[in-house]
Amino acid sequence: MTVVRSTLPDEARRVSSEALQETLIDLLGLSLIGKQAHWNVVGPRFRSVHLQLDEVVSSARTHADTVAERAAAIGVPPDGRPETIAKVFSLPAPAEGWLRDSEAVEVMTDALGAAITRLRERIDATEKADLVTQDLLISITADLEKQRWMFEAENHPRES
């Protein structure tokens, strides 16, 4: 059954809906790693990696909306079911338990760091197919460099 029919040629669609989907599972990966990390936080700068957090978290979920909305106007249904985020995420992701400071921050700059490569992939994959999901790729994965960057500055110079 199609709801919405997509002013996309099939190929266009194809490609950008495969690039929409890694996105969404990868923005609402972030998201959950973003609150594992933000509940276990401890050590001398708890408090500001705590907030940062949840920065990350609010842009992770915001850019996941638009994600979604952005597939099911071209015509694709959107899957954020938690068994689809559980069979495909492969981020880098938090252990069990406490995170001292500084290992919330690492685990945070390599799953925006692994992300951000990963988006840049999709940036090449929609640029003949669609300009207008290429674009929206382009400024999420502006503003996901931005969070790494604020990340990165907190552990320098790296501890050992």
Contents of the next structure:
There are 12 protein chains.
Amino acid sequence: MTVVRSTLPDEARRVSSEALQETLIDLLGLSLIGKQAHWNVVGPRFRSVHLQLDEVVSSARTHADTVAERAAAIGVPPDGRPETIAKVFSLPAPAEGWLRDSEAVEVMTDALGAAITRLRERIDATEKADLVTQDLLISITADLEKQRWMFEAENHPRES
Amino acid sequence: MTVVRSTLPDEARRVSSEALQETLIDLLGLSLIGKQAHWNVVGPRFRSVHLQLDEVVSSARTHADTVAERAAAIGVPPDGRPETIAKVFSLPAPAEGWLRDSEAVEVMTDALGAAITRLRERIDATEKADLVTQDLLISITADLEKQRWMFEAENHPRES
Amino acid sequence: MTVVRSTLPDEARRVSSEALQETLIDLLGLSLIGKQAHWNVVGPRFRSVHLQLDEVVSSARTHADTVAERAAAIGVPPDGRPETIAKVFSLPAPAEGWLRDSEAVEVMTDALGAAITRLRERIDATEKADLVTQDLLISITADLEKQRWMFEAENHPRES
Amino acid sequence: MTVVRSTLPDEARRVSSEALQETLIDLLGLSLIGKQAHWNVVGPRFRSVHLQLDEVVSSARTHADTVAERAAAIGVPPDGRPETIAKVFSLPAPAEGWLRDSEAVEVMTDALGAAITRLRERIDATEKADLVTQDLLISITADLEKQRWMFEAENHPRES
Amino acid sequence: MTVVRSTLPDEARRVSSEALQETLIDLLGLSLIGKQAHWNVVGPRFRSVHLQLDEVVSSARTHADTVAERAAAIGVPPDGRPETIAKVFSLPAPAEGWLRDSEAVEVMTDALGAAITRLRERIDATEKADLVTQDLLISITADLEKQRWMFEAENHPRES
Amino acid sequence: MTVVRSTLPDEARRVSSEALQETLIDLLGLSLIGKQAHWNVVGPRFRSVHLQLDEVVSSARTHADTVAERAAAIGVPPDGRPETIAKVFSLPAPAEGWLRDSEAVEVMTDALGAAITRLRERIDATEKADLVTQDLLISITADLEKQRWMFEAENHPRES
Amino acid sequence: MTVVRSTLPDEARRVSSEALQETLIDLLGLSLIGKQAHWNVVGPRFRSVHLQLDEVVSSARTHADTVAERAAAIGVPPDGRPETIAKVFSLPAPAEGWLRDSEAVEVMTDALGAAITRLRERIDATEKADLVTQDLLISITADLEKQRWMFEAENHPRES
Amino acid sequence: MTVVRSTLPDEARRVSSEALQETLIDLLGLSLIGKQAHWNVVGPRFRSVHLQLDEVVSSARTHADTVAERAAAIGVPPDGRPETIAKVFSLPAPAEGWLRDSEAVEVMTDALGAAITRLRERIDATEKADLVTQDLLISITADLEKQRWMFEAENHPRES
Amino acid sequence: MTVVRSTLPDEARRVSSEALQETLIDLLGLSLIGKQAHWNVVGPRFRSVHLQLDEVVSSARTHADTVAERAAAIGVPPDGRPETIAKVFSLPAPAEGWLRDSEAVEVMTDALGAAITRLRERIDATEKADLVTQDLLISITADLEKQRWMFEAENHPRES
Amino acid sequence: MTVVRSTLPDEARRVSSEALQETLIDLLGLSLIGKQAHWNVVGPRFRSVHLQLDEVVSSARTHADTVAERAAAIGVPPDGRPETIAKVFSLPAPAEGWLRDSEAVEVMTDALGAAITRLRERIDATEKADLVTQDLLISITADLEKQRWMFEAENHPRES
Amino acid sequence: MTVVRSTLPDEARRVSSEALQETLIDLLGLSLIGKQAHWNVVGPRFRSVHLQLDEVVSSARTHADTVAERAAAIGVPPDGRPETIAKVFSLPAPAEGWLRDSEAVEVMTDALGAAITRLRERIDATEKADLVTQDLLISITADLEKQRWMFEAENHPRES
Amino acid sequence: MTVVRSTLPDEARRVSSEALQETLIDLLGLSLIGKQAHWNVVGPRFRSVHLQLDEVVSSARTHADTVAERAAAIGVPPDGRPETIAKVFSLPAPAEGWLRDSEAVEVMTDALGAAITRLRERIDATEKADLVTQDLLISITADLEKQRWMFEAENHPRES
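I have the form predicted on its own already, so could you send the form predicted in complex with another copy of the chain?
Starting with the chain above, the whole complex follows.
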């Protein structure tokens, strides 16, 4: 017996839930690496970067919640367990240990950039399947692109 | 003389205002039956369901306001009078008198489900007519689908 | 089996619940026609009347909630379903379509005036039956009379 | 020498202060047994009942304060000392130890019901003595009847 | 032509508006003498009495507003002009110049006491005329009696 | 014995306290006539003028408090008793009874205008005596001139 | 070297940034002429229109900020300098000096109407280029159409 | 069957729960006698002591809640029923009737002093049993010692 | 016919309004170039400077509002239209395009410095004309000098 | 070169940082599985459990932040990266997919219970090393034991 | 090289910064002795004086911040180091140890009085140098004179 | 006669009060040098360091208050007078005049480091004397170590 019945036809649900599940992992991963950098950053820009990273984390957590509940809303159980994140998450991430402020800025620029590229593909993929899911992905992209710009601007001039 | 001039061409306005007027009645009706269930629910889950229903009502009232003002904004007077609601409203609704908590959950699942089906048709219908109106309907659908999931989840295992 | 046992003797409960049920419909109706006027008002006083109407709606909704829960509290299920409102509601109300600001002010003056007349009869009727219910009706009357005065003052000099 | 002079004639003060003193003990007792149940409740409805009981406690505490200050205001010192509560308090109350959620709901329904019966007698008794005191008792009764309904509704279907 | 039509019959309106007009002057006067004492009090209890007087003023202002708007609501224009207050106000009041803290406490006890005596007469007078007006006077009396008690308690042991 | 010792020389204190005492009466009077107009205004602009008058009242009350406490701060007891206001207050004021909205706007424009003229004289008078008192009068003038402009702008085109 | 790298392909970025830059100027211009009207409006509707204009200004400023940061987010520096606004801004605007309330309402209706027409063209233009930018333009249009309706409703009956 | 399983070994749980149960009664008793004094205090320091007592009550209620929930958390049902308080509570307490301000200050100094002595014994007793419970008792002692100091300071010079 | 009558003599009004009009343009210009820099700043201090610029903008907007309303209050219509700003504004300003953080800091230091010089001249000019206007200009200068210091401190050591 | 110098001797730092690092992983893991259960729970207690889980998550996130920053404060970089969590986290956790409400309650009881056992070992281990770290672990244990009790109480009677 | 360039000519800067530096020390000293008295006060007025002293401290801290930042704003580094305060501070101050409430009131009256005398000299001294600095000193004087009056009023009748 | 009686035996009180008095001076000194640096810092990190320093000051002030009140609570008058601070305070501190941002960061790292070393000795010293005092010192140490880490992280790479 289906636990939560869907308001979407099967194929639409399949496409949408796949996009949502992948986005969920990206966002949970971003929130974890954002915190990791928030705790480990060192250097003259410590305070500024420390605070900015917490805004990314807060943003990623809120989006993750919306995305997971959207999956549930279309009848598909979201999967955000530690082992799933570890298995699937593939965005650029900081190494272990203290992290120079410029490195923190750079790794977040890269991680956000990679997340955006993947989100834009999912925006295309869900166009036919479900405009409601697509609209959610569009609004997350808008926010991540704003966050990325701020790290990018801070990353100027780029070191290498 | 036209009272409020429209920013839309005639056909687009006709299609959009029809979608908005129908949505308005669904939402006003939902707010009334949500309150009816809120007041009449009995059973061991009383408090939980009582509170949850008030969130649906609050949500439906806010959406109704936005939808009616959108109709006005495109130059068409919205109609939310008692007699119009009574004549047009056709979503599943609770009967008179005390309502068991499981019945309340079920009737709201059904009412929200029916409202969503109709909203999705209107999302298609307004695609060509007015993207602004369509975007509003998409965001209302997102919220109602979230509300529906929570009743659906609560309705598990379904009795019949 | 009685679902919610009453703290009132039978006759007192009958009289009180009748007064409460009638008041509920008047208040729900007021909240609907208040919103209708709020959305459809036009004319140089648009903004002022638009905002004032929302205060009436907010007030009527709050009172309706208190009244319905009072009915439940004395063991009688309140009835605020769309079809009941449509069948029973009989206060003056705006016609379909745009509404001139002076008409909006006038129809609200009349609707509130009629609601007050009926409330005063119920205050008399519940004196013997239940002082708690009477006290609630007194406080609603106080508020509606204040709202009515403000429309009445705004309606001066009256057009006809 | 009188410490705080009364604004009421002697007999009116006697009747009113008696009603207020008895009500004070009922309310302080309700706040204590409400907390007792709040801490000791167990069962699948734990969280819901745990939170609801805190609202009763908060409500009873606020009313107790108003009632005691009303006694002082008419020139009679209120008595809410532990030994007085223990000697006088006679509403139904939970036994020692863990309390099943259904038992908690039932004991509160009964305690509130008994408190209301006594309050209604005092409303009659103070009608001639002091309308200000009566009005206070009426408003407390309204609130306790609302609280009782919610437990009553939650208690459906009653077990025995 | 009547400016604001009344919801009360002529005699009821006459009795109620008289009670309201007299109460308005007492309250406006209380707010002025409360401020006078607030500014001029001296002595070791300065801060405590200074703050307490501001609570009386704030309370009196709020009640005055409600009373004046109630007069308007029953169709009678309230009169709170400086010359009317000066002509009609007759409660005990502080003399010109600095005021010892014990004197401030005593004059407020007396002024509140006198205001309460007059309010209780008006509560009787309006019983037949208008229960809504009576209910308002009851609630103001409750508050002033609470304020009076606090000054009375502070005035212990009384000096003469 | 001096009760509150002054931080100003005698002549400076005399000049300053005279300016403050006169300003206090103007402000208390403005707050009373503002409320009078607030309660008695009628006409199509009722709501707008009713709200605006309350802002003047709130502003005048705050300034009156500051002015009276400034008098006390320089060692002179302020006098804001009802009889003093009645004897001294001489700004334009509304007559008894209902007040047309345009009349309310006009009388406030005139009252504020007259108050400002007198304040500007006191600003000159206190220049030598006490820059702290002068600075206070300047800031009150700034606010009253802003309030006056808003009534003046609303009063356009002037009727006579 | 590119300062802020874009997440969009060149052509998409060109189309989107052009739409955003033009919208930025319209919104900054609206915020300036809204303030100009806010300060210079006179007439019996002064207070109502004065307040309403501030809501438009606040809304336009918020949208301008979002639009400019969106341009930056896609790698293109926004241009909101005074000289650019003066050169490019072309919506209807108030003349110098005092402005009658009806004129203020009319000029805002026209300015908002013209801004909306241009926004709708940009919604079409960005459909292919960037759905994220398009979505932002849609939501701004929704808000401006709501603001326009309120002026339009207030402008009834239109004078010429 | 154990209802709530403990995270502590048996002996540690026994020692801890005994300390918690005794503390609970002291705190509930303090909150009741604090309120008793709050209502019955008279004398020139009325307002100051009246307010201070409410802070003690609020503090004692919050600590009682934490202590009772800590007992539950280690698997032992707390007992805060009226009869238990009356049987066990043994701190100094005010007699019936009005209470002079100096007496109120003194009785609270003594009651808090006695409660602190007992708490310090329980801090020793729980050192081995449960550091988490001990830490809670330490933080309550810190707060009660602060409260006691303020009454002690106010009690200077002591009357005997 | 004069629209808004002045409370100032002609010459005083002329001098004051000239000072206010010039200040208005400086402040509106500052708010525009502050936002321009806020959006276009890049470099390692991006976040810090980005936030600081928003505080300048917010400050400048608030002052502009006060200044424009002061002009209206003395009977002279302020002029803040886009074309007027473009024509009159002459403070240092950023060029088009991305702006290095050190450049942003420097241009704001210069712009604020130039604005202050001009304000100090107007403080002298209005001394005789209108102390109320002068006081406003003094308080704006105090704030801009504080803002300037913070950029100046941040600009150390200066690059050239 | 040491990046962040420690305020602790080497051995104390080693013991403390090990305790903190292990606690960090437990808390991050708890926040992830809490969210997983929050999203996937179904059954009649859905709403109640859904909300309760969010409180655990919020609590765990806050503690994780404090713990990680404590590690940094003693000079050791914390490690909360996805791969570390996946490798190290070993508390009981929900399986993939929908989760019955009773299962959610049970898994959280078990996970919290296991986390507490481990925390109590670390409290012992850090006693000698660093009282500041120990105090932090004590306060986290207090909170988790409270959370566990609430699930435990809700889990009664236990199913197996 | 000058670190922070001044907006004032040299002589004006010298005079202003001297006035500001002296005021800074007076205010920092006041905040320290206010706290000293706040902690050490004993006697029947303990609570009242304890709270009032905290308002002086809070006020003095805020003014100290404004004064120090004003010095920086005109290009002169403020000096608020412990040794500078100790060397320069010369206002009346409490001795070591417990302080009777009447002594606390008296020492604060004296300290504020002395601070005010010195501020008034600096107001004269800065008249020519810098009206912005003078205006700041005027507003601080206004506040300290208000604070002084309240202690003075509380100090009545003066003991010696 | 003892003014405030202690809840501690003599030796325990002596040890505890010594630890508290020394901590008080360290914290008051930290708050003064934190403000000194807050006002005098210059350099590219001005804004970031300026804000961070205010958090240290706010933190130090709050701890100082708690520590001083703890001394009073155990019956010993705290001493925070300017001359005592100057005589006793011995943490590293900034020199007179402008302070480069890197110097500000360094001096705060050192001052906090030294304060922590001394606090840790007092934690040991009070273990036997008073666990309540010890617990307070532990929580202050936790906070200062967090503050220190943030300056330390910002200080990387260290200059010499």
